[in-house]
Every structure is written in C-alpha cells, then in structure tokens.
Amino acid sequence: MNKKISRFGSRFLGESGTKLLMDDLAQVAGSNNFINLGGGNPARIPKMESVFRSAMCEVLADRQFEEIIGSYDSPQGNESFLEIVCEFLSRNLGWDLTTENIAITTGSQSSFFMLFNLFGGMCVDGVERVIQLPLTPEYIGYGDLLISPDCLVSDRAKIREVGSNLFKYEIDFDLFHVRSNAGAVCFSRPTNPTGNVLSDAEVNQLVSLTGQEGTPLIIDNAYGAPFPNIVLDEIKIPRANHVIHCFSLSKIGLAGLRTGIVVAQPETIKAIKSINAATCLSINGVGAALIARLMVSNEIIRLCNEVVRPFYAEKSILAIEIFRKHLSGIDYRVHVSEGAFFLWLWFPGLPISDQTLYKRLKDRGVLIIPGSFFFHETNCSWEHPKECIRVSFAQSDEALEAGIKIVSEEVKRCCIKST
C-alpha cells in the first residue's frame, strides 16, 4: 500500500463487506455463471417497472427531462418535490413539517454518510463521539462509513427461540444504556440483514431513552414504512425532535437512481445541504420526477401495499420452505421474517467459518453474504456470528430452488464430515 495515502483513503483499499457484496454484484452483472442470493439489489417487479416507464414518458412529454438533465438543482433537492415529499409525510403520517426538516441525497448509503460523520467522530467540543447501534447483527454498509473507524460501536442483541427452527433477535434492555459518549444511537427498521422489525415497544423505549440523554435516534427505513413497505405487519413510526428518519427510493425498483430521503431538524438539513453543496453540488433529480406523481396522487402507498409487499412476503414464504425441504436432519434456526427480502440463517456450532462456507458456495456458482460482516463489535470474540449467513430471496423460483439446493448441500457436507 501506498504509505503517502491517507489514514481515510486507506480504509477504502482493504477488504470490506460492502465491498464484497458490490464486487459480487458487478461479477454477476450479465453473468448465467452465478445465482446471486447475496446482493442487496431488489427484485424486478413487472407492476413497478411499468409505472416507472410510464411515469418516465410523462416526464419526456412535457419536456421535464430537458429541465432535470440540463440544470442544477438546489442541493437541499429540488425545491417542488421537497414539497411534496413534505405533504406527503404530513398527510399520511400526520407529521408537522416544512421543506426546512427535508433533505435529498444520492441514496441512503450517502445519507448516512453524512449523519454518521456529523455526530461521531472527534467532535468541536474535543469529546470523541461513537454511533452507537443498539443491537447487531446491522446492516452491512455502516461499517464503512466513519471517517474514524473505531467510533461505530454496537451492543450484542440477545436471542430468542421462538418456534421450531426459528429464532429472534432482540434488544437487550437490562444491558443496553446510552453511552455517555455517544453521538447518535442507529437502526433498521426492518433490519438489514436479518428482516427482524423492532416492535413499537422497543422502538418507543429508544425513543425515551435517547430522548433523556439529548442524543439524535437515526432510523433507516430503507425496506420499512411508507414505502416500500416490506414489512409483513403493520407499525408505527415514531416522530420526535430528536428522531432523523432515512427513506430511500431503491427498494421500491428505483435502485439504480440513487435517491434517499431525510427528515430531521433544520439545524441538521442545513448540514447535510452544505454537505451536498461541497461533494456533489446537486442532487440528481431523476428518481425524485418518477415517483413525484404517485406521491401526490398517494398511488405509492396503493403500490407499496398491493404490490411490492405481497411480492417479497410470497417469496419469503417460498424460500423459508425450500430450505426446510433441503435442511433436514441437521441443526439450524431462521431468523423470523418478518420484512426486508434476506432470510438470516444460523447453523449453531458449524465446523467451518462463514467465510469459508461464503469461498465453497462461489466455487459452486452461488453468492451468499458471510454472517460475520454484519456485527459490528470491536474484537468481537462471540462464535455466533461465524455460523451464520445472509441470503437473499429478490431471485425467480426457478433461482431460488436451485441455489438454495446448493447452500444446503454444502452446509450438510460440512456438518456430516465433522460428526
């Protein structure tokens, strides 16, 4: 490695799980080598695609387009849509906002670069500030984000066994506390990688106790509530002052688009547009103009509820049966699904790592995510998370079946060798 490259500018030459998981995704791009039931990208939802061209010849229509491409935006996002997405929330949420508490940005993975470096990090005051995450495992891409590596911490969820085969992961309230140093407290709602939703009960517990300590409660609502809505019951979100909310358009087929949404103080809108104005200068404008209409309309909702989440509940049922069928006879939990498009599965005491499970299945020609990329901990010593993987069910039938066959296959040879 280059030893005049930055402290910063050296994260990004290592590995990474978020690494892995978009090399993986470009190596499959075009490729009939692999089945990828690892990659985060959505399902390609006939309904959603057709609206989307639709709304796209609108726009060519009356000559938005020539507007959108040919012009800066503010950096804040454009000004018409931040209205909308402010009567939006208002209306369906019940919310009390202005376009002040709105900010767009180049997807929730830019979102949380910035709310991350805002409040960890070496702060102005000289106090070293963490993001705390209230349980892992957690999404993957917030391990790469802080410019002070050492300031994402996470506290162990405790596990619950709910069912033949089935576990849940939980906060543990007799353990966590807000730490007196932390900047801001994170999570998914639902949880990428697991699908775990965070009940109303442990999400207004959060709420209190950050509420107590001053600390900004950050949820990311990236497959959650209003849209895409992949969550299989209903939920409430919380608004307080304090709580900044992340939405992203990709889970609903605009993936490629790159747009997400914050909601937050004006103090903290101000930031991330100054943000914007110095990385990006302007927000790409394109997935804010196919979705407006369907905002106004509230047509995203009818979508959300009547297509995109009977979709991923159907194929999670699918999936959560093809593995009962392949896995019998050894030992082995899914976590609940109850929304997102990943199953979590555990295979207690597994002989070999998930990393190695993650290098035996390539050679196969199916990609899953290793289990240990998504716990946050510092010198993590717990085995827990080297028996699991990630698997993402957003594949055809067809694909599903025959990659699952294969996981299952391997993970049984490995576990009969060892006996």
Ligand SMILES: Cc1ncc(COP(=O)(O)O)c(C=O)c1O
Contents of the next structure:
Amino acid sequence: MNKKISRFGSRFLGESGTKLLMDDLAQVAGSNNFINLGGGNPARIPKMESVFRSAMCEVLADRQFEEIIGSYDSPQGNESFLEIVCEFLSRNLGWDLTTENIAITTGSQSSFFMLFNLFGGMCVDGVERVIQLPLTPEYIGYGDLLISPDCLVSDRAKIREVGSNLFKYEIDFDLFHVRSNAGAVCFSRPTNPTGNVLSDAEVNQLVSLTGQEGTPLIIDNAYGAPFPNIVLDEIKIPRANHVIHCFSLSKIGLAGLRTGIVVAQPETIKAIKSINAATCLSINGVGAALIARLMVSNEIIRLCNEVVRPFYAEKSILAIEIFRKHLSGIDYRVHVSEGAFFLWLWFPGLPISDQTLYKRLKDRGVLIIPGSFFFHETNCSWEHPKECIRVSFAQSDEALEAGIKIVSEEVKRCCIKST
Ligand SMILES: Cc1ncc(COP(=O)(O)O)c(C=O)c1O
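I have the form predicted alone already, so could you send the form predicted together with this ligand?
To see the whole picture, the full complex is given below, headed by that same chain.
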C-alpha cells in the first residue's frame, strides 16, 4: 500500500462492510444472475413510483426546474423547504421548531458522518470522545464514518427468546450506562439489520440517562415515523433539546436523490451547514422539490400509512413463512420483525462462519449480508455474530421464494453434514 497516504485514507483502501454492500449492489445492478437479498435498496412500489413521477412532472412544468438545476442553494437546505419541514413536524409531531433547528443533507449517511465527527474524536478540551451504540447489532454504515476509527464503541444486546423460533434484542439496562467519555449515543429505530423497534420505555430511559449526563442522543429514523413509517406498531418520537433526529427520504423510494433531514439545536445545525458548505457547497434540491407538496398536503403521511407500511408488512409475513417452510428440522431463530425491511436470522452453532456462508451463497447467485459486519466491536470474541445473517425482503415474491429456498438449502446442508 502507498505509505504516503493518510491514515484516514488508508482505511478506504482496505475492506469494509459498507464497501462490500455497495459493491454487491453495483454488481447486481449490471447482472440478471443474482437474487439480491443483500442491499438496503427500498422496494420498487408502483404506487409510490407513480406519485413521484407526477411530482417530477409538476416540477418540470414550471420555472422551479431551472431554479433547482441552475443554482447553488443554501448549504443548510432550501429556505422554503426548511419552513415546510418545520411546519410538517409541528403539525404531525407537535414539535415547536424554527428553521434554525433543521438542516438538509445529501442523505442521512452524510448526516451521520457529520454528527459522528462533531461529537466523536479528539475534542477541543483534550478529551477523546466516543460515539456509543447502546446495543448491537446496529447499522453497518456507522462502521466507517469516524475519522478516529477507535471512537465507535458498542454495548451488546440482551437476547430474549420469545417462542416459536423467534427472539428479540433488548438494551441490557442492568449493564448500560452512558460512558464518561461518550460524545453522543446513537441508535436506529427501527433497527437495520434486525427489524427491532426499541420500545417507547427503552427510548424514554435512554432520553433520560443521556439527558442527565448532558450527552446528545442521536436517533436514526431512516425507517421510522413519520416517514417512511415502516413500523408495525405505533411509536412515540421523543423530543428534547439534547435529542438529535435524523430522517431520510431514501426508504420511501427516493434513495437515488440523496436527501436527509437533521433536527437539532441551532449550534449543531450551524455546524452541519458549515460542513455541507465545505464538503459539497450546497444541497441537491431535487429530493426536497419532489417531496415538498406531499408534505404541505400531508399526503406523504397517508401514502406511508396506506401504501408503504402495508406493503412491507405483507412482505415480512411472506418472508418468514418461506423461511419456516424451508428451515424446518434445523435450529434457527428469526428476530421478531417489527419494522424496516430485513429479516435477521440466527443459526445457533452454525458450523461455518457467516462470511463463508455469504461466499457460498454468492457462488449460488444469492446475496445476503454476513452478520458480523453489524457488530461494531474491535476483536469481537462473541460467536453470536458469526451465526447470523441479514436478508432483505424488499424484493419480488418470486425472488424471495427462490432466494430464501437457496439460503435455507445451504444452511441445512452445512448443519446436517456436521451432525
Ligand atoms: C439505519 C440506516 N440509517 C441510515 C441510512 C442511510 O440512508 P440514506 O443515506 O440513504 O439517507 C441507512 C441506509 O440504508 C440505514 O439503513
């Protein structure tokens, strides 16, 4: 490797979970030979696609189009869109905000890059602070974000068996404490990869514990309410000055438009605005333009509740049914599917590693994500991550049937061989 490259840069020449995932997505995009149960692409939902097509036609029909494509907008996001978001959140969540509380980003991945590096790493008071994940497994994309890579730390989830091959991760509040060097605590809700939804009680406890320490609590709502609202039960979204909310337009079907929304205290928003200005000058306004009218009319809430949420709820039931059919006879558990669009499978005592299973499945034309990528511990000694995989169910029913059959065959083959 080129020794003159920075330490930060050298990390991007090696392997990483996010890179593997995105490379797999690119490979699948150019080929018909794979069943993609791997990546985080949202499903192509025809009703949503036609809504976005009409929204684009409206943008094209007036001068707004030339404004959007021809000029750099504010690095905080388009001023009138900030007002629309503000009113939307006040109307639907009862939040009392001004536009100083809101910034638009080029997708929530970039929101997390900015937030993690604002609160994690060497601080001006000389203390090196960490970003603390209160339970893992947690989103793969948090892994590569910190400029000081050792500043991401995580706590292991408690496993609760909930019967009939089902289990659930919970925060182990007997052990959990906000670390004295925590710059921020962060979790996704629903959780990617597990489909877990932290209960309102767990979230309230985290809000209170971080509040007592004056530590920011970052909540990743990429799959959550009020949009895309891929959450099976109603949840409350907490609001407190130290709570930072990240939203994304990706999972309602606009992943290509790279639009994220951060709600935080004005000081944090100012910093995000400045980082946006330094790293990309201004924000692409197409996502905001497509969603703006749907937010003003609140139509986006109806679409999420009546189209997006039921779509994924049905897929989740179907995917679990197919696994149950094909996995009978072996020891397996599925994480309860409470939201997002993934199934998280655990094969206790799996005789091969998750990575080997991933490779064998890729050779058979099926992509999944190995479980260990979602455990953000250096030198993790826990066997559990190697016994888990993530499967996306945002695919056609036919792809789910064919792909899950192959996954199950491969797991059965190695489990039965070893007995
Ligand atoms: C939990 C979670 N957070 C954040 C993101 C990033 O989303 P985006 O950058 O597309 O807004 C993703 C994408 O898959 C995700 O799953």
